[in-house]
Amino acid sequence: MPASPIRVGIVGLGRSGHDIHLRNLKHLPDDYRVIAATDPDAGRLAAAAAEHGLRAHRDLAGLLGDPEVELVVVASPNGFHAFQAERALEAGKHVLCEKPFGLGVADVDRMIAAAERNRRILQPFQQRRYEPDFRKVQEVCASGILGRIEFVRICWHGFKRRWDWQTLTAVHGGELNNNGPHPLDHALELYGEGEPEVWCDTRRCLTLGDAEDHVKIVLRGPSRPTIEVELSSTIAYGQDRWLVCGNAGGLRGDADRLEWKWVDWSAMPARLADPASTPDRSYNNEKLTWQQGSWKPEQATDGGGGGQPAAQPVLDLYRGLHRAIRQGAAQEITPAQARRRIAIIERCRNSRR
């Protein structure tokens, strides 16, 4: 007999809670049923309750006291995530926490401790790990056809002004918290094990708030690729989302297309460094035999921040969470992995003080 759907309560019915979590969970009726929500906007809460048949709780305490709620989705503004997640875990609920997964490693450590103490699952919402283009980039890099990966550039580019709460430092807005966790997650997966050296530059360019809307982060370390992450709202001529450089070839492209080419060095003439002068003062030159590959997604996706995230990665993350809660499967994206990302964001934030 199949297990009953996991009963969900959502904290916050804004762009994330309503448009990403509530709407997408409707596509997984055998796995999840959203039964309750809370939001400080009474009108928004009442409208969602009427439309979706939810129990409307006046505050977090009411939702956490609901005995039918098994999983709490924390989708409130950035500064509340860690506190609300910890309270939900202490109330005996499993928790999915939106990004940022806390404002610093101390927040993450408290959440992890609460999850372990109460034997509950704490799930970071890093759904972009499941994006088809990222998975294809991982596959091509792991195949070895590009050789040793030396440099990776990840770009989330746009040109726009914002003036909502996510542009204000007083409520922990800015690109580091709002979108930074996603490309950083990709970057660290491609970087591999070990703690990288971190260089970061943040600027306020077009935003009408006081938080950063341009971020450049560089990760590097011994025997690891140098990885550059750039999130910016001030780039009128956006570049490819992906640029991967290996010592046998490279890859470039976006969420809707990727292409790569490589040289099979074993099929090329052997060469050795030669200190002698080249004939007729020429430069070394050889004809390269390129092999090529390309990819397009089977379904529509999105290319970065600023728009409605595609449904498929969200649903894939929730399917994995269902297996973890109902079947005891290992989490595919762990709190410890998210902690590593938050540690870099915290270092970037501290470096500008």
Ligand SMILES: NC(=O)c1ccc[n+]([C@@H]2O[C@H](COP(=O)([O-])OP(=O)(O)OC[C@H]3O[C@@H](n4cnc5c(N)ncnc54)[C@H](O)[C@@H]3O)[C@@H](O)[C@H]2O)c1
Given for the second form:
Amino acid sequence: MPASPIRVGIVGLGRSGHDIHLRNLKHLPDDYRVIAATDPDAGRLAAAAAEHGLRAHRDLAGLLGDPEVELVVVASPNGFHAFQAERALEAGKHVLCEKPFGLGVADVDRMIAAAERNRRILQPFQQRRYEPDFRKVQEVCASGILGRIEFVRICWHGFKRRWDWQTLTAVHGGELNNNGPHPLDHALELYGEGEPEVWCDTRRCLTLGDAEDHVKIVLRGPSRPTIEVELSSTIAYGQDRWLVCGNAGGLRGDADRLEWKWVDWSAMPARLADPASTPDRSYNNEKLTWQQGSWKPEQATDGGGGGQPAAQPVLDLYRGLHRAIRQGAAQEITPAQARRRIAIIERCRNSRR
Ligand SMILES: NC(=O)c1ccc[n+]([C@@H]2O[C@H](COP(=O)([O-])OP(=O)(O)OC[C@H]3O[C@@H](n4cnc5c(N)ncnc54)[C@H](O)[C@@H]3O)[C@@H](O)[C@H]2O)c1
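What would the structure be for the form predicted in complex with this ligand, given that what you showed me was the form predicted alone?
Now the complete complex, all chains and molecules, led by this one.
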């Protein structure tokens, strides 16, 4: 007999709580049922409660006191995440927490301790891990056809102004907290084990707030690819989202198409470095035989950095969370992974100019 749907309470009914979580969970009626919400905006709360048949709680305490709520989705503004997640865990609820997963590692450590103490699942909402283009990039790199991966460039480029709270440092806005966790998660998955050295440059270019809207992060370490993340709203000529450089080939492309090509060095003549001047004054030219591959997603997803996030990665994350809560499956994205990303964001924030 199928288990009953997980009963959900949502904290914050904005772009995330309403448009991402409430809307998408309707596509998983066997797994989830949103039954309650809270938001300090009374009009927004009442409208959503009426439209979706939710219990409207005046505040977080009310929602946490609702015995039917099993899973609390924390989708409030950035500065509230850790405190609200911790309180929900202490109230015996499972928690899914939007990014950023706390403002620093101290926040993450308190959340993890609360989850362990109360034996509840604490799920970072890192839905872009399930994006098909990222999965394909991972697959091509892991296949070995590109050789040893030396360098990766991840670009989230755009050219636009913003003036909402996500542009204000007083409420923990800025691209490091806002879009930063997404490409950084991709970068660290491609980087692999170990703690990279981090170099970061942040600027405020076009935003009307005082927080950064241009971020460049470089990760490097021994026997690892150097990975560059460029996240900016000040790039009029945007470049591909993906550039992967291996010693046998490369990959490039966006969320809606990828292509890659590689050389089979074993089929090429063996060569040795030669200190002598080349007899014909040539520059070591040789004809390369490229092999090629390409990919398009079955369904187009958004390229990140604005607009409505795509549904499929959200649903995949929620399916995994359902398995973790109902069947005791291992979490696919863990709080420890999110802690590693937050540690880098914290270091970058401390180097803000
Ligand atoms: N994963 C993603 O792709 C994604 C996309 C958008 C937003 N987010 C995250 O979701 C969070 C919310 O962002 P948003 O874009 O929905 O903002 P928003 O301004 O659209 O909505 C925030 C909502 O929270 C309410 N709120 C304010 N203070 C609150 C509190 N103390 N407790 C409960 N609710 C409160 C507001 O009234 C508003 O309805 C942010 O942390 C953001 O980083 C994630």
